[in-house]
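Coming up is one lone chain in structure tokens, specifically the form predicted on its own.
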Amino acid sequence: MNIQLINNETKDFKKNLTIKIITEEKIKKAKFKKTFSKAGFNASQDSYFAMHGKSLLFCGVENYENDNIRSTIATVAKNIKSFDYKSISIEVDDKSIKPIIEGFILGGYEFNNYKSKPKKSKIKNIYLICENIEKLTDVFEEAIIISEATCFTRDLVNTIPEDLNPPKLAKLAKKLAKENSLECSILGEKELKTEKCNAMLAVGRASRHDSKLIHLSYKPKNAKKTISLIGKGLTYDSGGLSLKPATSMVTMKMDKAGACAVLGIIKAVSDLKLDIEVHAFVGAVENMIGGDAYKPDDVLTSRKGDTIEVRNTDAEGRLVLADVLDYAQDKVEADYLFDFATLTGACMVALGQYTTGIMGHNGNLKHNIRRSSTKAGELTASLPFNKYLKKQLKSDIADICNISNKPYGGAITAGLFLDNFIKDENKEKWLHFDIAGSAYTESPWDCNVHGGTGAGVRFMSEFIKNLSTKS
């Protein structure tokens, strides 16, 4: 749907459907309370009541807040496209409107890819009525643009293996460093043999498809931070040789949403212009099972020289960017590096399946994160590093084992197996967030609908805003 930005004056439509956002304490004193009261609408939160003789649609919040207005908004999103109208209006103020776009563009989406008849909404224009579009306009411009970048990175995680395994992945970045002005490397096997990345070559040696390192970067004038962004590409995850479950490995197309995001992310920030060199890496890697699989028992050199000791093939995330990071630091001096990944079930036990865990040494860095992720409307919580959880990663015949020897703590130990591969200087630089709960999901929530929900693009949009805007 095209969504315009309109002047209050102009509200000569045919076949318009008005959208009206209502709370149960305004409805007591609403025109139509009587017609409201027969049909048992009373406003609560995420309820809406149509009123076609009137051409009229009244949304129900608990109060104006953003995360509420964009609920109920997507909530409508979701249900009336089957309505016979050509448009919708509603009216927005600087407040209001970027949980209006947002509600209406992510909750809104659909991946139709793979459907032979697609069924297509008769609804083809969004109005937002303003009094002064001039005022509205640049929160009207970047609510578009990180809406887009996420529904983009959506897409990413929604395709299917076949058609996302890593050179595709590779060919992709390509294309969007070409649409973005973005700088693109590509490492394929034969480089990463000469970087030494035996960990992540090794997740991916069953693999018909050839692993890639790919590293994008924003590079804008007078940058004022540089950031680098790691993401885990497991275009899909078998579990290798430590087999999953066969209901397990549904779904396990989203084990590359951490470089889905990275790849957003960097999207939303070039195409917003701020100030900011950003560099995204992307460890893609297909982890599969055949007679060259890695095996459990198996100890590998990563890049940075320390010796793992592979205990289960299905901790396979972790081994990919354990190099990658180490990979990343020698690359880009940067003054924050962020890792995204579905690194664990055992982050969705901790936190549930919509909550992104953060883990890191900088207090203040998560608490940074946890603002923007705030005012973004994503949510996130801090899991915390100690050192009796870091023991339980000691291995008898390596440096490290690839997990914990006891079955506790396991997005913590993921994380604090991460941390062994983060350099001295960074540690206060540092962040991973543990996406496996909030990336995908099979029950529509808030603004998000089957399949990914692009996690981590809107707050980290949000994070770097904040730094393009401060002196």
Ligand code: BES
Contents of the next structure:
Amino acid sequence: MNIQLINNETKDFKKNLTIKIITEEKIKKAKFKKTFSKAGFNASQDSYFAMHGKSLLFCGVENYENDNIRSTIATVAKNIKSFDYKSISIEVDDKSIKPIIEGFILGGYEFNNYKSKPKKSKIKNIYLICENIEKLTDVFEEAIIISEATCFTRDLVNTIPEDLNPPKLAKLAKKLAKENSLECSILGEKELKTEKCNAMLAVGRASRHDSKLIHLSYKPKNAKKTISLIGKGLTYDSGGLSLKPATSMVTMKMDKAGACAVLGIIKAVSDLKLDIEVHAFVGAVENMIGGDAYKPDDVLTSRKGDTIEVRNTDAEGRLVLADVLDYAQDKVEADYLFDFATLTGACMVALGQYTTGIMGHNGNLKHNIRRSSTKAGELTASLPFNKYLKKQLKSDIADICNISNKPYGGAITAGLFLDNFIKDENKEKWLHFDIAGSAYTESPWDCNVHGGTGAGVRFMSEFIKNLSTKS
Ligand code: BES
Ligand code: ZN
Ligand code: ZN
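Output the form predicted in complex with this ligand next; the form predicted on its own has already been displayed.
Every component of the complex follows; first up is the chain already shown.
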């Protein structure tokens, strides 16, 4: 699908479907109100009505807020694929252009790599009609770049564990580095041993694939700030010896979504050519079972030097992140340190499956991220740390335990475990994003379709854009 920004005058298309967004309020005075009423179309949010005789399609919104526009266009994009038109057109202005582009690209997204006969949409072109192309060019290009980076992340999340194991993820990162002129370094198991990343190595020990620590960096001239992004890249999480029940194991290819998000973000920032230095660190590991598997009762010595009592091998993400966070803090002196991880089922229990959990010590930074996410149309909410929950991670035999001794507040205790590996001087710079619920869906919502959602890419790109002088 090719999206073009065009001028008012060039409107003479053949086999074109014109899309119009309409509210319940406006429908009462609309030209076709009798036809609408006969068809039972009342312009409620996400409803649509096609008048093929006139090559027109109306879609409903509660009001013209961005979230509503994105959602109704996403519904249209999902449902018109079999329509027999060559193109579609819609009028845009400086406010509606972004949600309209997101609706088409993200709502129309399909992952067909494993279908032997994927259905092809007949619609080849989307024309966004505006009065002043020059005025809208920047936001047009920006919305396309961020939406495409989100789809890039979705593609990776949706790829099966056989096709995207840790070495393959490292190879893919190298390719991204080449395409986007990023620096790239990859640590294999030998280097990880030298680095004393024993917690990370333990998680991957029973896998037939080598674990990899991937480091990509985007270094523009005169960078205004430096950001380190750290992603949980469990290319598969079987739970290890604390094996997941069969039904919980399905979808665990998505346990690499944090890694895929940080790759998508560095792609977006480098495509946007923002003057912000960005580092993406990924812990790519597969959590499997076998004679060589790490066990509940093991005590691991992390890169930081703290010992960790393992009581559950399914709480593996935090072990990988403990070492990668420590490595990232030693390698780069960043102004911000953000980790993305499908870390806990408890986050979904706390917030529902649509919302990313934000944890950390810096209230102001959390507030700014919340603002960016509202602007970008992603749901986020803050989960508060407290010292009593921290005590639940005490171990009788080691420095810290990898699970809490109580069944409540699991998203926060996981965040507090990570906090143990954040150096004092970085406490205010760090936030942890639990995307366990928001990164993947089995039923469509908003502009998301079955599979990876690309959670994190839009709100972090928005945040970084605001730090940049280009914004
Ligand atoms: N990858 C899972 C968390 C997860 C669960 C993500 C469901 C997405 C959907 C993580 O490694 C895990 O298994 N966490 C455990 C922690 C527990 C053992 C303390 C969990 O959430 O049950
Ligand atoms: Zn797990
Ligand atoms: Zn996991």
